[in-house]
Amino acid sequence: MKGKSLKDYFANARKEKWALAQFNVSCAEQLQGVVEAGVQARSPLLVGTSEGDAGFFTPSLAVNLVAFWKKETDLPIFLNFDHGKSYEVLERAALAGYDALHFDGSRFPLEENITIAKRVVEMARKHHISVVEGEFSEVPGGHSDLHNQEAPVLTDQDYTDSVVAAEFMKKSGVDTLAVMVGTLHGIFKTTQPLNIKRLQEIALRGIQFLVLHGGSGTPEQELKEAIQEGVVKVNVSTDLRVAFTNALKESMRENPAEIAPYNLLPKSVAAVKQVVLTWIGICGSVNKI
């Protein structure tokens, strides 16, 4: 599959039942124990800065240090734009030369989510971008660890209409549909199932690419059921930031006089590179370069 684009790459995934982690950064440091585990594994790699990454690890610096990356390693390694809330934020990314751009529409009236998501299409094969991403229905939660809280309760109407999905991927024409069938942004003390009849349901109206936001915390069982059915894509980004964190903070404790970087960040990467071989294993994405 090398030399492939991310859409080929999800088109084997769908044909094969196995799907590609998104793991979100924000630092270089973390994308390193990324490209770690992705060289052990020898597993395609999906990187994404979401807006709030890209803040601070500016799009520029993302696509520069992957590409780095991909020549230093010979990975086949694609970076995403993640949660993209505007059209002008998208081509930014666009221009910067991300592979791949997300747009969340999900505050906008459906109508309007359908219009912009068709120009930043329009717009990203104008770019070569070969997979665009939209969303319409909200996936909730924070972007943090939220261990001490318990999960919002969820009803019928919280979850993803297959219908309307439908109606969306036809109208807009992205690539891949992120869906709300049960999983949380952030990691809670409680968590309800995956509502996986829904994830069939929306996978009976023929949309190809399925995407799950909030993978952290969710059950590795039920996560693998919903591969099953057609998700091709799991986006990652707690599990990482509370790996990240802790092992530094370790690092601090063990080592309050220490003020070298260089000797208080790799643990960190090591604790990144733990998690994404745990969640390629999760995925089936090893050995599938």
Given for the second form:
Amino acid sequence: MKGKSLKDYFANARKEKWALAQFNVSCAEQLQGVVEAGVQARSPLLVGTSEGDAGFFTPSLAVNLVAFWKKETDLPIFLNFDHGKSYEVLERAALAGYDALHFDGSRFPLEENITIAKRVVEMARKHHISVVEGEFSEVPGGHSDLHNQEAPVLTDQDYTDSVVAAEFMKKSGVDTLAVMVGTLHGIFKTTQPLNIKRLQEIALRGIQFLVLHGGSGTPEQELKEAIQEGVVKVNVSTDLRVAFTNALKESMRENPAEIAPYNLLPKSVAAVKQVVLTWIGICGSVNKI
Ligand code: 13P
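Switch from the form predicted on its own to the form predicted in complex with ligand 13P and print that structure.
Below, the chain from earlier opens the complete complex, with every other chain and molecule after it.
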């Protein structure tokens, strides 16, 4: 698949029923752990930065670090701007050199969401960006370890409506759709089963590339089922943050006098690598470069 776009990888994933996990990072060491796992598993990689991640990282540094690792490893590594809430923020990401854009217009009324998403698609094409992701039904939760809290109880209205999904895709021209079928942002004490039936209904409307947000904390078997039904991308953030930060805290506890980052951070890189290897296994992207 050398020289192929992210959309080409999604097409292949859809055909062969596997998915790319999107690994959200906000520093070079998290990215290093992701890359080391990709090299070991010979998996294509999709890296993401939320507005918060990119605020710390800066879009330009994220693009340049990904470019560095692509050259260094020869792996296909793509960079997506996750949950961009406005046209302007996504235009800045496109100018910086991102490969994919996610316009999260779920807080806008539907028609306004569609209008902005359409403009984002037009702008993205000018920058040769192959994938724009749209969203109109918000995935609840927060990007944190909430394992002391019960998951919010979902009702029928919370799930993505398949008729609206088809209309949204047709009018906006986005390539992929973030759907709400029961995954939640963050890790909660409880989980609810995914609404696989709803996922099937959405896929039956001819929507080719479905995206799940809130990968962390979702039972493995349910994720695998969802991938069989047309999910080509699963976003993962909290798992990587927990792995990175817990390992860093452990390093600091074990070596209270240590001050050199190069002695404190390797454990974090290794912890992220392990989590990423697990996700690559769940999504089935091993040996898909
Ligand atoms: P988690 O933090 O639950 O893995 O969700 C990540 C996500 O959906 C980023 O868009």
